[in-house]
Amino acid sequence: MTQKFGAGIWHFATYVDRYATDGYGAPRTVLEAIDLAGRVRDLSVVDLNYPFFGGEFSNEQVAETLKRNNLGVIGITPEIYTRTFVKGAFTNPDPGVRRLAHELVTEAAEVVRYFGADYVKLWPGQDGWDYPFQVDHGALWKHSLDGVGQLASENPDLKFVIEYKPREPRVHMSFDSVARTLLGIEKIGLPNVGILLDFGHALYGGESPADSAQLAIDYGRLFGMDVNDNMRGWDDDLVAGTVHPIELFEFFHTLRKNNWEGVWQLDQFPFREDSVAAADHAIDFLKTIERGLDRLDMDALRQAQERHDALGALAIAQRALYSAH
């Protein structure tokens, strides 16, 4: 099977932060971003924000631009983290705002059907709290699970993936770790709810991404993944493999060992770099990882791991990865 590569369409947008409030480039529409994505070598699919950014665009206009660039759609990410949801989407204290979140995700589900995508991606970045005593933790968690559960039960033909993250924009996000997210999914108890594991979020949360992937796989809930990199102190969304290449290699080794098949997806924010070059650079390294996995001496690695031989196992892994570059 030829490995497919994807990217979040935001990779090809332009960004602002609290210092460069005028942005790191002129604003782009989703159609312009798709045209940029089409210039990336070996890119097959994109994850699209909904509503489409930069103007009023129909599904048909987006589909035509995708077709022109030979791109498909892997997922739709409803924007349930904007100003409207500043106090939360599923966990908002106002039931009217919670209904708005439900309606927006329901619309996104129809867009998933239109494009034949794999999933609705839920990143409820504003769901959580900031201060001690700010919320009733039991009520907050119940709203989180009820919000996802109702959508999943109303749309049993679609997959819903939760992308967890420790913090930002909330100081404490409701779905903040692989373990807590799995607990919530098990509580929901529906087969079409799973995890989208962001490599950088696992790093940032003090997890081992390979261990997080194994845990999600063990529960049958790893529905998707994103890769990027960071310095572990923040969600920097750097180019994949630039800071933690050996941990990225272990992450993909875990996926292959478990016969997990899916798109290798980029979630990067190249603020100051050329977005096409950043995607090409990442995919080139992911191809190196793929070759490294082919070279990995699995029997020798298994024996080293049975002995908990750290240096022996690392030597085997490093030899395979670095000789494949």
Contents of the next structure:
4 protein chains.
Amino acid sequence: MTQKFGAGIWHFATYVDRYATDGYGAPRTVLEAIDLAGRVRDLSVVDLNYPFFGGEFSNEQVAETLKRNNLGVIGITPEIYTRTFVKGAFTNPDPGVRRLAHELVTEAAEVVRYFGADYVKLWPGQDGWDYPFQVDHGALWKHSLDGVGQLASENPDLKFVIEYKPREPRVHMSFDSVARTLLGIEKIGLPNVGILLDFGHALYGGESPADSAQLAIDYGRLFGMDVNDNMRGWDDDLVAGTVHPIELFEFFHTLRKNNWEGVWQLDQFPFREDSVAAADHAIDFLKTIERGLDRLDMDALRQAQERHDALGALAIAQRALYSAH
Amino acid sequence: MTQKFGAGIWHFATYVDRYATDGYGAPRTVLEAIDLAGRVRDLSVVDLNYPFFGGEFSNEQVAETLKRNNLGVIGITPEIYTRTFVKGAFTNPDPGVRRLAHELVTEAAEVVRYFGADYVKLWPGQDGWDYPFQVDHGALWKHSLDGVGQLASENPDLKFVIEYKPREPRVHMSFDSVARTLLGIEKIGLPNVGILLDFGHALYGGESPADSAQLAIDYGRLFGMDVNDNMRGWDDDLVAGTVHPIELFEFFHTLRKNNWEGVWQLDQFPFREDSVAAADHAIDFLKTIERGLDRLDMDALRQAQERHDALGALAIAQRALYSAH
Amino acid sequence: MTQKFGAGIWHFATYVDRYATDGYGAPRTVLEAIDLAGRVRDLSVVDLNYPFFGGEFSNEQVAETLKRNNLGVIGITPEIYTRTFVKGAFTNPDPGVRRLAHELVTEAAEVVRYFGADYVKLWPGQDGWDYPFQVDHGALWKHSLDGVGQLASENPDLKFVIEYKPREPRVHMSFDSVARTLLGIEKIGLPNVGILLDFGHALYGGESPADSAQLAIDYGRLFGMDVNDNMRGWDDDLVAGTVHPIELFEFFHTLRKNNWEGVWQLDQFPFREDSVAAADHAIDFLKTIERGLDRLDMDALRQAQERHDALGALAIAQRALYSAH
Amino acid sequence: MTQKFGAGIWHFATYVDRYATDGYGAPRTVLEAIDLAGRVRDLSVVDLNYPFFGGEFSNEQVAETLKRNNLGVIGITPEIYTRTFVKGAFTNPDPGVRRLAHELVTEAAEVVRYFGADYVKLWPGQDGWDYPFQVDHGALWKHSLDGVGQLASENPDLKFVIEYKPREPRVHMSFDSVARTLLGIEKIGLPNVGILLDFGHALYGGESPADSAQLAIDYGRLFGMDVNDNMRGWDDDLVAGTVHPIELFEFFHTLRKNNWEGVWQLDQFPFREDSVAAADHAIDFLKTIERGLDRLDMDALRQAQERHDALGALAIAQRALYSAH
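Having seen the form predicted on its own, the form predicted in complex with a further copy of the same chain:
Shown next: the complete complex, the earlier chain at its head.
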């Protein structure tokens, strides 16, 4: 089987932030972004924001653009973090806004069905807090779980994946870590809720991404993943493999060891780079990793790990990865 | 009821580190440390390392020294992080060392019974990893849970508390966060395993300690707590309240709101300070906090929190705390 | 003399970020922002972004709006971090863009003269790098200094202040710390270049803001300052005093001890809060600090500091600050 | 010319910390450590702590042991961070202790002369502060510079190198960054004071080590360097190249580009690893880096950097490094 690669469609958008309010480039429509995605070597699927950005587009228009670019849809990400939701989606203090979040995700579920995608991706980035004393933490967490749980139980035919992240745009996000998210998912207690593990979120949250992946797998909840890189202090969304190649290699080794088969996705924000080149650069490195995994002496590695022999294990891993480049 | 205060007996020891290998002062025996603890205003209980440091001392000698200082014992902390265990206690690659850890904790359990203490405190600081690829993460975590679980099931008359911490002395510690530890405790599935929440560990792990406390309470697992302060990047074990008074106040507010009644303990390392003065300074501030809680307008605060009104809530909290000084 | 308070006019704008691309509220013009600033108790001056945001406004329109709100202008901040400059202003690889930066700042200098403001504020947030190997570090730093130096030498009648910051929006910013900026200023060697010290930037850069202030003062380069708060890991721009009151108090103590007399400014981004309330909340706390400084036993503090007696010094500081609330 | 490799002799010692107070292994004498160093492939020089650890040894004994291991001495590190100096060496509040620090370094200078070493290495790890308000920052900094300056002016025949570090064992260290240290060195104004740049200290201080090296070189102050690795949050002193190979490669590229010729040293603390294996592992990777530098297309890289083309530059660097393994 050939490894499939994917990317969030926002990889091919342009961005704004609180300083460059006029954007890091001219705005693009989702259709233009899909056409860019189509130019990446070896990209098979995309994750689409919903509503579609840059204008009013029908599912059919999007489907047609995808088709001519040979791209499928892996997930739909409802935008539950825009102006309406800046004080929270599932945890908004206003029940009317919580209802709007529910409605938007419910619409997104329909879009998942339309495209035959794998899941609804939930990234409740505005659910959390900024200041000490701002919220009742017990109530906030309950709202987080109730919001997700209700959607999952109303849509038993679909998978819902939660992408946790330590912070940004909130100073602290409710679903902040792999363990907290698993704890919440176990409390919800439904089979169709899982984790979308973002390598960079784990890394800058102080986790070892390989350990996070193993834990999610052991709970049967690793429904998806994406990669990028950062400086361990913020969600920089840099090109995968450019800063922390060894830990990225360990992450993928953990997936293979557990026979986890799924799409290797990119979640990068190439603010100042050419987005097609950024995706190609990352995928080239992911292919190095794939070859490196083929060359990895799994038996010798397992034996070194049984002794907790860091240097022995690293020598095996370094040799396999670098010789595969 | 008057609030009781406690401290780890190591608060009154002297320290070494990798640079000042000759120590930050002349070594002290546990008996000398207890005599120092006795000089702190308003200290009721201590947590004792086991084996007792500084010489060979019987339980009786320790008990007598405690008695003349009017001190009780809240917990016993077996030293499962010394030379024997530098590659791990519960997770050591050598089953013989894992057995030694088991035996040492079992002995500590007897000491808990002798002193009528509340719990065996487990701080498996050497259980974890340093390098990528060093360990099989699934196996390591299983060993962590098995080690604790076996002890808890063999000693159903006692409570075992796990003190999690992100790192140090390992680059990454197995029980690294409140959520991971709760996840493990739920997996163990025994009623006598809980959390000892260290305010500073939560803080430098990127948690909001108030949120961590609420979560542990909601799972019925907050068996103990201690406080200190740091710069959010390391376990500095500074004097409580000196750097982050507001978050400390929010932490205690959360305990009171949930009617959590237990000892307020100190886990400070006054490397260069007089240890009695450091304890007095902290307890003075904890009493300010206690008075501040009495003055806190709980109704108004709850209403502000229902709106997620950070500035309204903070105005109430700041007024109550500062006016109580 | 009564202490004067100021604020960046962006405090009263609304914001966008990479997620809430439709903004944390409806856009506001600079004139509307000034009218909001006018509603803050005890605000005397503002720092204005240039070009004026939200439309085409003449200096006269802005002056009139300021006048009816009883506000003066302390500084002008040319926007050398918008789309044109996303790959750098002074350090842009394209000499044409470097020229545009020069021209924009030169225009801003004219606006400083028009308003009789104190300084041109330079915040070259896009000057830096994101990836290893991306730039020639020597050349980049030289461009940074040449760009500032040329402006300062062409406008000897004006002061130029550099606001350093560790990172954001670049992964690493050229003027990243107080010491680096002073080193650069000394190299430039002109009397009219100084530092605008942002308390939060120092804090999350791992500096002690009080130490940073002392160093800048000792070089005669502390030309301005502003305050806010954060969680030490990012430039959260929270309301001043809400998280780190003691270090804020030490910062202002250092200013007073050195007879530094200047405006106490706010640089806050109240994304989800009422901006007038956020400014009032901060200024209320700054007044507490002012009263606290009046109560501070400077002699006793100096003696404790001569002994490096942390607990003694803190007891004096805590008493003075909290009793002033 | 063949690249020379060196190591701090403490690399071959055993360690204690505040938890494993009985050590991570049986104590070793400096002579035993030298014998271990002699077993490392391709080690030419060592940096020796002074006083010699593990017993009373004469210069002659040490020289003889070095000789039979074919090792030279690059520097002498006086232990100005042990019990006598826990409240500071150059900045100790007690002038008597400051004098002791001066005397110990003066003795170390004699040892440098005896061994014909390159420099006295100053690592004033206890000079700094722990708490807000603890010190008068201006006075502390002045003491730091006076202490170093006096020694340098009294020993004009010798070089003194300052090894800066953000923190540990103090919560904040006086010489905390490359820029602060250069600022201090320029203030001292003597030709024989320079920087010993530790890659890991720069990395966890949020610097780009390549940028730090360039800056120190541009001031003519890069007198020495050593390498290791860490997780960017603490001075873990892991084996070089195991976590951040790309930034290590960029660091050495910067040295070569500037024709900086000096020893490539290791400053690692293999707490739980075999120390000879840890040194060999690191030096193997440093040789990969050396070969990688030979393969690096410097012209193409320079052109990519002139465009700030991160992906282009990284592709060149990744290819050169990985193919050299």
